[in-house]
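The chain below stands alone and is given in structure tokens; this is the form predicted alone.
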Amino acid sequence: MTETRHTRLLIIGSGPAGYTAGVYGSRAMLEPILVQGIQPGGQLTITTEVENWPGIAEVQGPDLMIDMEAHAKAAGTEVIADHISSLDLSKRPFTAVGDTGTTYTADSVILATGAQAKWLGMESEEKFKGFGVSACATCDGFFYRGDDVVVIGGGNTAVEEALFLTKFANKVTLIHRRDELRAEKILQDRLMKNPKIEPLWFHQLDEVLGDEDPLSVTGVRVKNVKTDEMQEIPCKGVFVAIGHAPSNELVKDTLETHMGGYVVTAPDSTATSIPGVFAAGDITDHIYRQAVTSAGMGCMAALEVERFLSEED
């Protein structure tokens, strides 16, 4: 039997933004409901060492998110293991429907659905996804012990993935279409000093190569972006690390977006183009994309919800 739940504040998403919004929403006596989504804890659950969370020199990503969930619950947030499949923002109360069949109605909504890995969109990439092609080194790196692997990209994500893979792989080739990285300087320094990592500059992936039976990766074909010369690199794993795209499926047709799908918020605010709907974290942040800034926006969103509902009352 389907169930309908009403709340003053519905939080959709369970990364640093969502859980922080839960803490502050609870402290405002809003008795929020937080729906976790298909990846409880968000991107930090597929991260290993987190070294830039204030007050903790180093913590494992999954452990940090377990603590944040426990904090939100202790503060009074009702955390529900469900995934919102549809969201109606055309009238209030807003209505969301979960995969469990539960309907949630809410006087206000905080969107904290985060972001997901980007793909290159190549046919061979799609063919070998899960069979040698991955977007998550911390998820799949263990399977490539003693093997050669390649990483595609040049930002923080790519460098972090490459460094992590050196724990298992024999050799990591970092393929980048330029001759300089966009990653933080400290990460670049670590990469350049790691004897297991070999950067391949001015190249891009042309095709993932592999066997049919069983389906498995045997190498990649890459192209020199200056000369168009092709070369093949033997490897067992291909890690695509070209960044993330906002998880905006619920609102891309109803809220104003920009910069490739990030939800637009008012200046110095988390308010979206629909009154009563707020956005926090990577779904709106195309600049910083850090756990600590996401948490800060979760705080802002909850405080703005409290003000919005108080003024309405």
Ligand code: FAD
Contents of the next structure:
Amino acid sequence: MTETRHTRLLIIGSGPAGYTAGVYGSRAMLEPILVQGIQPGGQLTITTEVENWPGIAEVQGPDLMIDMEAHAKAAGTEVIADHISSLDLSKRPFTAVGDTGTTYTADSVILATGAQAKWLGMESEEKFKGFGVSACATCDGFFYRGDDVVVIGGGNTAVEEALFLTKFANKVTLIHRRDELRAEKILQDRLMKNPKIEPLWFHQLDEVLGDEDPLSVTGVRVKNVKTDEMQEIPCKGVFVAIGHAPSNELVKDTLETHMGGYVVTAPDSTATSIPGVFAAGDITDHIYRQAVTSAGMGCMAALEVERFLSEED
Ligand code: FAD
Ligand code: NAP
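Now show me the form predicted together with the ligand; what you just gave was the form predicted alone.
Everything in the complex follows now, all chains and molecules, and the chain you saw is the first one.
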């Protein structure tokens, strides 16, 4: 259906930043429209336990995001299932076009499009994506019951993926290019104590090995980064967990970005290089990238929108 909707505040993204901006924007009587995108609830919907959301010692990521959506709606945010395919920030009102055909015009925009998994960029990784190569253990771990799998990376995501996979897999090899993990100490401790996980330090993935018919992974070839020595590890699944890149497709040519594409905001602010456009959460944060910091930035953005619009009025 093609229609045009006007709003004082358009929020793009439905992770912790977007929903928190919705709560605060609603309470500022801005009657925000929030467009969810293709991952309603954002990155926390692809994890299991979240243990660092203040006030709840342990909560399932998808449950937390259902609650955040309900909270934003209860406060007065109109939550719409659509994905913005283009965003014109050259003049106000700003114009966004959704995949549903709806055009959204807005006096202000909060960008909360978050981040998505990075890939190594090798041909064999691409070839076996969906056929043994994955970036989401929560989504695909179940398929590897009793199998050997490998996880690539050394951050929180890699360690959590490795721990999660031990529920299904026979053995998990964590392949990391250094001998030091970036992951939080508590996660490192759980990793080291888990008898199903074997870390392989100073190694990098060289190639995913597999069969053609049916297309399936049979192992990986890894390289020792100190000696260049190669070895093959038989496995059925390869989980790539080497970090996340900001989802900046809508604004990479219009807003100032830095540090590999993160949207630049003014110091102590969520204001971007275009007045009336604010950015919150992983799209702008190359340092902390946590649910709670994203939510905090969503709050800041909505408060700044309120101030920006009332100064204009
Ligand atoms: P995201 O959660 O990335 O959400 C982005 C939203 O933008 C999505 O809803 C998407 O659909 C939408 N979007 C994107 N493009 C468009 C578009 N063009 N149009 C409309 N919508 C769009 N953090 C913690 O604090 N604790 C944890 O335990 C934790 N565990 C994690 C586990 C995993 C596996 C991962 C990947 C991350 C984890 N994190 C954790 C990090 C945390 O998930 C992120 O910091 C947080 O989700 C970022 O929130 P956000 O609102 O910025 O964006
Ligand atoms: P990250 O912290 O950036 O870690 C990425 C890891 O992948 C690093 O160990 C890095 O190695 C490795 N790596 C990067 N590029 C590589 C390459 N080309 N080849 C081989 N290895 C490579 O990313 P993340 O673990 O996805 O975490 C992202 C953010 O989300 C972080 O802020 C994290 O705290 C947050 N998060 C939080 C939780 C939680 O709170 N429980 C859970 C998941 C994610 P080096 O160490 O050598 O650089």
